[in-house]
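Only one chain is given next, in structure tokens, and it is the form predicted on its own.
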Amino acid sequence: MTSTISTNTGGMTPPARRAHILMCPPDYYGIEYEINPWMKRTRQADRQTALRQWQALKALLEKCGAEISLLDPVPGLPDLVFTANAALIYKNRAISANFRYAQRQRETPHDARWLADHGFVVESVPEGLNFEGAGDALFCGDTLFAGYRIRSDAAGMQAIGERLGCRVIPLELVNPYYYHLDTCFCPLKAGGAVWHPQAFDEYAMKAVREHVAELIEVDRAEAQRFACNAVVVDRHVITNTGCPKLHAELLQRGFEPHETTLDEFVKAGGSAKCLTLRLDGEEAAGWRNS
């Protein structure tokens, strides 16, 4: 299956700078457990379709401007797909994951030797505090937003917070459909994001109004297929299918979307941004450039 390019076929504009995205092959993916409610072993991904789907997202993303870089797959570690999880990444430092679930805790080794391998300084979060990287931590400018409660624990958030001397945003995340941060919101630029508020508790919600000026409201029926969940590089915007409203409102303020099938991934509670860690810096970092 080829991805779909919904607007802008005749060509993409170039990024001022080109991202870089660690990305792993889904080889070994597939339902063999279940940690949020999308997750059914009676409905299994098929891997051959879930191959194409990922390779397809991996094009679309280098036509974009991107460059990847692979994470070996590994037997037994499904979900070692969902690389945004792996750490969250503030310049030459990785602070590691620390996943709730037990099924998910054997891939931060992998996560953590292939950082370290490729320069970075991974970090750790205090012990006993659950943390799930760029899935539950997400830069907005300056500040770092942070969801808790389902996977990520708040007073996680606050000691990475303290240790980059950034500012933290706890928002709440109460609908067990949206577990992860990035499922539910997705800052677009310094002062600018797309969300389903209903993902939120009301502190949360208002929260996210009070410091992000520039706000894309995201229906019930769009949050389902995963538009949230998507990648930035410059001004192009990476979804799922099934997200028209977005992709109209994304267009009406200048960005550049696209939509590749991603179903298989849906499966799992997944989509564009679960597949992808952006190694260089969102670009919605106010650190990016220093």
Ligand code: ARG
The other form holds:
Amino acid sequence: MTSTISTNTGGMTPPARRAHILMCPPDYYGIEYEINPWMKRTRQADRQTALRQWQALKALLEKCGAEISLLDPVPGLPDLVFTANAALIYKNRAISANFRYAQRQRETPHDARWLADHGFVVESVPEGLNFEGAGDALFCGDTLFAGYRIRSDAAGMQAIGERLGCRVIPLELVNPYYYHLDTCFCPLKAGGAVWHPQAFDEYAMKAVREHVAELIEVDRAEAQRFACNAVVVDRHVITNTGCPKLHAELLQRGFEPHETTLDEFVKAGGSAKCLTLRLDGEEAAGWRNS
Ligand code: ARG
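Would you generate the structure of this protein in the form predicted in complex with the named molecule, following the form predicted on its own above?
Time for the whole complex; same chain goes first.
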């Protein structure tokens, strides 16, 4: 492992395969219920603006080299746009979400059908355990970092780790504004990540520091702009606007930061990463070249 964060562009490395990402158009997006502190029914999203912001994110991801597949939007499922929560993808396996809140549980059959139709073996988590997919379970190298307490259950994360045969680092989330791991932690490569320490309990902070050699800390103001909710495509890192300190840090480390306004989605407690699900599991270094 190298001591600095840089992407793997060594001479012997085969060209990285094209990133493949699942998104869902925001045709039926809105703030129809309140299941996290960002959501206020009185602070409605503007659907036209949301659509423009979503299209700009999609275009930017394509410009960065990603291939985008689309899930059909469904009336009455306003949060279906947040495809990160659909499942955890590992090779050809999709571990389907079991959402904590009834309002989002109706998304699962749609997500599962799309994934099955596109060649994934869809599995579920043990009965009675909540699990919110790649919103709470993120590979950094071969290790699965697993946020729990607010949405997903720790026991489910351990069961998933055993099933996939990978090490799980459970991280307790304590700040209701950072209710999914991907709102406060973003792997950049094996051994490197962006994070907002104040979202974690003491023990989790220690665990992150122990297991991730190169950490970029995001301050409160930029964490509130969802700086940690970044999409990483090779050397490109895409975030909401208003994260200049993180972008400067990333530039210094050889990454190419990009920003695009996602304020309509922040109203639901989401941003760039939440609106995407990486389908080729490139985050899982263990199978990058397999
Ligand atoms: N309103 C959605 C919820 O509270 C937002 C989900 C954001 N997704 C994410 N991966 N952080 O469930």
